[in-house]
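Only one chain is shown below, in C-alpha cells, and it's the form predicted on its own.
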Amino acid sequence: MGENTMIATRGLTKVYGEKVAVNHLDLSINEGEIFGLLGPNGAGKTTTILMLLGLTEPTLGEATINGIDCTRNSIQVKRITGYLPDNVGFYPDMTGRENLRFTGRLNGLDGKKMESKIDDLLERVGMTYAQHQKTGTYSKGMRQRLGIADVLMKDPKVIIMDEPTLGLDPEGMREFLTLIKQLSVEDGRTVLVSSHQLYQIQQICDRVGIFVSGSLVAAGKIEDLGRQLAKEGHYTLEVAAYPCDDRFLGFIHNMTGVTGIEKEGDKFVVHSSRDLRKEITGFLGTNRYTLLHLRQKGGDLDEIYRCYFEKAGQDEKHEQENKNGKHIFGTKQTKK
C-alpha cells in the first residue's frame, strides 16, 4: 500500500433542506488501498460518492482526488477516476465487446491498440467467452465483471464502487471480490467500495469506515476497531452448554456487566461491559455442566459494526434529549 493520500475530504457536508446527508466528513484514503465505506441505506454513502465524482456540490467543506478539487475541477477528476454503480448500464443491443469499444473511443483509443486492450481486459475479467453476446442477455454477475473491464478502459488511478456485490450469487460474489482485490494488489489502484454487506467487505478491505446518519463514527483496520471496542468495554460472547436450563440462564442474566442476551440457534450471544469467560467456565465446571461452545466475537466486522451503530444511536439520542431539555434519566430540573 502506498503512503500518498489519494482521496481526502475535509469537513465535507451536504444538506438537503433540514436533512444532513453527510455531516463534516474528514476522510483520508491512501494510494493503493481498498477502503470500505459501510452503512445502511440512507447513511450518506452514495451522497459522498456523488460529491467525490463532482456530480453534486457540497454545502460545506471540500474533497480532493489525487490533489484535484472534486468540485472545481470535476472533469480532471473524472479523467483519473472510474465509477462502478450498483447496476451497471450497457447498451443492451450491443455485444460486450462493442460496449467496450464504444467506451474506448470515448477515451481517445482506436485501432489495434484499442482492440488489444479489449482482448486483455475481457480475459482478465473472465468474459472472453461472452464478448460477442448482446449485453441485454447478461446476468448481473456478467454485467458487473464487464463493468470492471469498462472502468479499466480508461486506466484510472482511482475506482469508486457503489454496492458492487448487490444481487450476486455466492460464486459470482467470490469471483468479483477476487477481481477487486487484484485492482489494488496487482495494479496499485485505489479502490473505494460502498456497501452494507459486511462479510464480503471484510475479506478484501485494508480499512473500513462506518457511516451512521451521515456521520463517520469510526475508521481504521478491522482488528484495530475491535481492540478499541474491547478497551471501551464492549464484549460479545457466544456460549452454549448442556443442559441449557433456567439455572444456567439465570446465572448469566444476573452477572455484573451483562447488557443483553440473544439466542442464535443453539447458542446464546451475551453482550457485556467486561470479559465473562472465566466466571462462566468456572460456574459450568463447578456445577457439572458440559461446555459445548465458547467464543469471544470482538474481531468480527458485523459485531464491530453493531457496537458502533448502537453507540452512535445512543449518542444521537442523548444529544436530542439534551436539546429537548431532558437527560437519560428524566426531565432536567430547573432551579427556582
Second form
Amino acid sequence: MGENTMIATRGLTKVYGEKVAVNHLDLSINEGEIFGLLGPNGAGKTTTILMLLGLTEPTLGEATINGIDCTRNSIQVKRITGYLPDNVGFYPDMTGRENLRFTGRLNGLDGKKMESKIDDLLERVGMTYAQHQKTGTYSKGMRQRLGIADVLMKDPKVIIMDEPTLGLDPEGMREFLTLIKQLSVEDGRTVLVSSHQLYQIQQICDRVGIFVSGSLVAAGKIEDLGRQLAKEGHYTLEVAAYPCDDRFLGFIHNMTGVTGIEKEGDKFVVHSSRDLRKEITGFLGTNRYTLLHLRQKGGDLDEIYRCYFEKAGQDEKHEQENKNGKHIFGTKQTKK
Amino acid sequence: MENISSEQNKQRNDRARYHSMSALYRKEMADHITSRRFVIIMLLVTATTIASIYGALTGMSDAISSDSNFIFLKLYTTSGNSIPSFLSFIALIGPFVGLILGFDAINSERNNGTLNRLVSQPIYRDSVIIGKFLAGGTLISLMVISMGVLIGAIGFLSIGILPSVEELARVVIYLLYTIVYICFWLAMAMLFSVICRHSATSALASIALWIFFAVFMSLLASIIANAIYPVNNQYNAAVNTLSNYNCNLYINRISPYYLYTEAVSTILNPSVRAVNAVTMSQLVGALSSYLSLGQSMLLVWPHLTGLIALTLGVFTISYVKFMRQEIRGN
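What would you give as the form predicted in complex with its partner chain, now that the form predicted on its own is on the page?
The complete assembly is shown below, putting the previous chain first.
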C-alpha cells in the first residue's frame, strides 16, 4: 500500500440555497486504500462524490485526485477515475457487450485491443454468459457487476462507488464485496465507497469516514474509532445472568455512571460513562448469580456509528435524529 | 518546455473530443436507425410522399393547361384529388419527424441513469448534446433528400420531361430549406427534453407547440391585427387595410411554419413576385414574367436566415440549460 495521497479535499463546501450539503470537508485518502464514506441518506455523500468528479462545482474549497484539480481539470480527473453511480444505468436496447464497447470508445479505445479487454473484464466480473443479452433484461446484481466492468474499461487509478450494494441479495452482495476487495488488493487501485450499510462496508474498508449532515464527524480505522469513543466515555455493556431478577436490575441501576438500560431478550444493554465489568462480576459472584453473558460492545461499526451520530445530533439538536436513526440500521432501505 | 506540454495537452484534448464525439454520434445514429419509432416515421413520410405524388400526377393536366412552364416544379406544388401537395404535406408532417427524433433525447438518458455514466467519462459535457443534434440532423437530411429525389424520379418517369438546371437548383434549395425547418423542430424537441423530467411531458409540450404554430397562429394573428387595426366599417377599412394586412403578416412570420411555407412557395413558384403587400402604384410598369432564381432567393433570403437563427437560438438555450443542469436528482 502506497503512502501517497490520492484523493484530497480542503475546505470543500457546497451550499444549495439555504442548505449546506457539504460543510468544510477535509479528507485525505491514500493510494491503494479502500475508504468507506458512511452516513445516512441526505448527509452529503453523493454531493461530495459529484464534486470529486467535477460534475458539481463546489461553493468553496477544492478537491484534487492524484494532484489534479477536480473542478478545473475534470476531464483529466475523469480519465483516471471510474464512477459507479448508485443506480447504474445501461442502454436497455443494447447488449452488455455493446454497452461496454460504447464506454471503451468514449475513452478512446478501439479495435482488437478493446475487444480483448472487454473479454477479460466480462470474465473477471463473471458476466461472460450474459454478454449478448440486452441489458434491459438484466437483474440488479448483473447490472452492478457489469457496472464494475464498465468502470474498469478505462483502467482507472481511482474508483468511486455510490451506494453500490443497495438492493443486492446476500449472495450477490458477498460476491460484489469480494470484487471490490480485489480491485484494491490485487490491482492497487484506490477505492472510495459511499454507503449507509455498515456491516458490508466494515468487512472491506481500510478506513472509514462518518458523515453526518454535511460534516465529517470522524475518520480513521474502525478499531481506532472504537478506542477513541471509549476514551471519551461511551461504554456499552451486554450482560445476562441467572436469575434475572429485580435485585440485579436495581443494582445496575444504582451504579454510578450508568446513563441508560435497555432490555434485549434476556440480556440487559447498559450504557455508561465508565467501565462497569469489574463491579458487576463482583456483585454477581458474591450474590450467587450465574453469569451467562458479558460483552463490552464498542468494536463494531454499528456501535461506533450510533455513538457518533448521537453526538452529532446532540451538537446540532438535529430534529430528524430518530428518523435517520432508523435509516442507519435498516439494511434493505432503498433510497427513493 | 511548458508551451510544448500545453500544446500536446491541447492536441490530446482535441483528439479525445473528436473520439468521444464520433462515438456518441455513431451510437445515436445506430440507436435511431434500429429503433421502432424510426421505422414508423419512415413509413409515415414515405406514405405521405407517395400519396402526394399520386395527387400531383392527377392534378398535373389541369395545372399544365393554366401554365405550362416549370412543369418539374409542379410535381412538388400541385395538389389533386383533394390530396395536398408534397410541399404542404411536408410543411405539416415534417415537424413531426423532428419531434420524434428529439423529444426524449436528454430526459430518457436521465431516467435510465445513463447520463450519470456518460458524464463521468472523460468527455466534454457538450459533446453529448451536440452529438445528439448532429445525429438527428443527419437522419433528417437523409430522409428529406431521399424523399425529394423519390418525387423527382417518379415524376420524371411519369411525365417524361427533363428538368432544367434552374428547376433542379430550385428543388435543391427547397430541400435545404426543408432540412433547416425540420432541424428547428428537432432543436425545439431537444429543448423540451432538457427542461422536462419525463419524456411524456416533453413529447406533449412539443406536439402542442407544433399544433399551435400550424393551426392557431394564423387565427391569433388575425385577432390581434383586427384588434389593433380594426376594419369593421368603411372608414376604418379605408385607413387600416394595409396596416392590418402587414400586422397580420408580421405576427404570422414569427411562426416557423408560416416562414417556411412562404419561403418554399416562393422558391418553387417562379411566378410569385413578392412576399409582402404590393400597392397598385408599385405594380405600374412591371413586366409580367417569372422571377429568376437569384431574384426569388433575394425575396426569401431573410426567411432562411430567420429559420437558421431560430434553430440556433433554440439549440443554444437547450445547450446552456443542459450545461448548467445538475446531473443528479433523477
